[in-house]
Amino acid sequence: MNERNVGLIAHGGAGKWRPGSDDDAVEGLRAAVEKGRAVLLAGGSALDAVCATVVTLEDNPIFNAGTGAVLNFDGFCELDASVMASDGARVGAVAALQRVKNPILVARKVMEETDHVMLAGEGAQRFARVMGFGDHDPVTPDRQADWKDKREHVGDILGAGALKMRKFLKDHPEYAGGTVGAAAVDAKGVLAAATSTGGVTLKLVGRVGDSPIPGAGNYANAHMAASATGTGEFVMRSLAARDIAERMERGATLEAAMGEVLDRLGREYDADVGLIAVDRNGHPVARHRTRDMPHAYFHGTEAITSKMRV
């Protein structure tokens, strides 16, 4: 087994984390990456590694994915997730999925058990039950209290026009939901990415972000695997993850490609976003335009590094 080229990187959401939460976020990422690292160093696949990493983050209520996901306008969770592997461009995704513990595993089942790429809403939930995923309420008391507070001040948040919502989110980036994701390459050279999110607090019922969209918030091909976080509407419009891959196909390094894509997102949209990726040699890279983006990574047999910001 070629351990020198394996690598994995994960993020816990770009934005501005609440004061005092840094240590918990960084330690949560370290624990999640340790799960994925154990898979890769035991000879496991990149897909198994990113799923193990993201499941750990979904089960940690401080992150906005799975248990602890933010609530939509009507007060319940709608979860988006996707997985992608470079061998065969395999993809599976779920959108607006309710009442499951680990949406990333349901997305993987869509990839492995159906001819489809994405299932959404009620259909995704029915599929999850058929696949053996039991009923689970992901709403935590902290998220419930936060939703209640935001609903009571919804007039101040939304105002008379939608443009005020963007100004509010820019002035108070800690309000946005965030996302979790991971990217890895295994000893066989297969790359994979996994991304999961609850979206944005008070989002309209049925809103789908970038996380389950191949090429937008999640992508893997022969050159790289990537996961995005931040304002999903801008990531979708720019197909940010696929843009990184295309620049690498033209000869750019991963660092250069990510830097160029992030510059483009800033120039064209002034977007609050973050990106993580790993190349086929296992080299991990993280970049973000927000104050914070907790992330952790390792390469080869190196120890795990975890940080709140680049």
Given for the second form:
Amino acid sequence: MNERNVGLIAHGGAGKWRPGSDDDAVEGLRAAVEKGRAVLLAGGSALDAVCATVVTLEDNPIFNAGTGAVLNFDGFCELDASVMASDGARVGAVAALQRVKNPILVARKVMEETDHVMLAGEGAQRFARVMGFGDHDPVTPDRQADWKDKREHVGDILGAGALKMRKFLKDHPEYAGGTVGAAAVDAKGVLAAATSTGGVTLKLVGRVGDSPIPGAGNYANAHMAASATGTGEFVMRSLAARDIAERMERGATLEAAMGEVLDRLGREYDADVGLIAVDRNGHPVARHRTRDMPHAYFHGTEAITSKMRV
Ligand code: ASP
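Coords for the form predicted in complex with aspartic acid, given the form predicted on its own:
Full assembly next; the chain just shown is listed first.
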């Protein structure tokens, strides 16, 4: 096995972390990447590695994915997730899925067990149950209290229109954030990406973000694997993850491509977003326009690096 070429990077959401929770976020990322690293160093696949990493983050209630996901306007969780592997452009996704513990694993089942790319809502839940995923309420007491507080002030937030909501989220990015994602390359040179989220707080019921959309919030091909975070509406409009891949197809390095894409997101949308990616050699890169984006990575035989911002 060529250990030099394996690599993995993961994020815990672009935004602003509440004072006091920084260390837990960075430590949570390190522990999750450790799981993916063990898979890769044992000769496992990039797909297994990103799923192991994202499952660990979904099970950690401080992140906005799986258990601990943020609540929608009506006060329940609708979960978005997707996985993609570069071999055969395999991809699977779930959107607005309720009451499962690990949406990323349901997304993987969509990829492996159906002819479809994405299942949404009730259909996604029905599929999950058939695949053996039991009923699980992802709402935590902390998220519920947060939702109650915000819901009481919803008039101030929404005001005359959603523009105020946009401004509010921009001024208080700690309000959302905490989405998780991972990108990796294995010893066979296969690249994979996985992304999972509860979306944005107080989102309208049925809102689907960028995380389950291939080419927007999650993407893998022969050049790179990437996961995006931040306000999904900007990531969907810009097809940010696919944009990185296209620039690399035209000869850019991963670092240059990510810099250009982030510049474009700033120029065109002033978007509060972040991106992580690896190239085919396992080289990891993280970039963000928000104050924070906890992330962790390793490359080859290197130890794991874990930090709150680039
Ligand atoms: N991108 C996610 C969404 O819009 C949210 C986030 O990354 O914070 O659903």
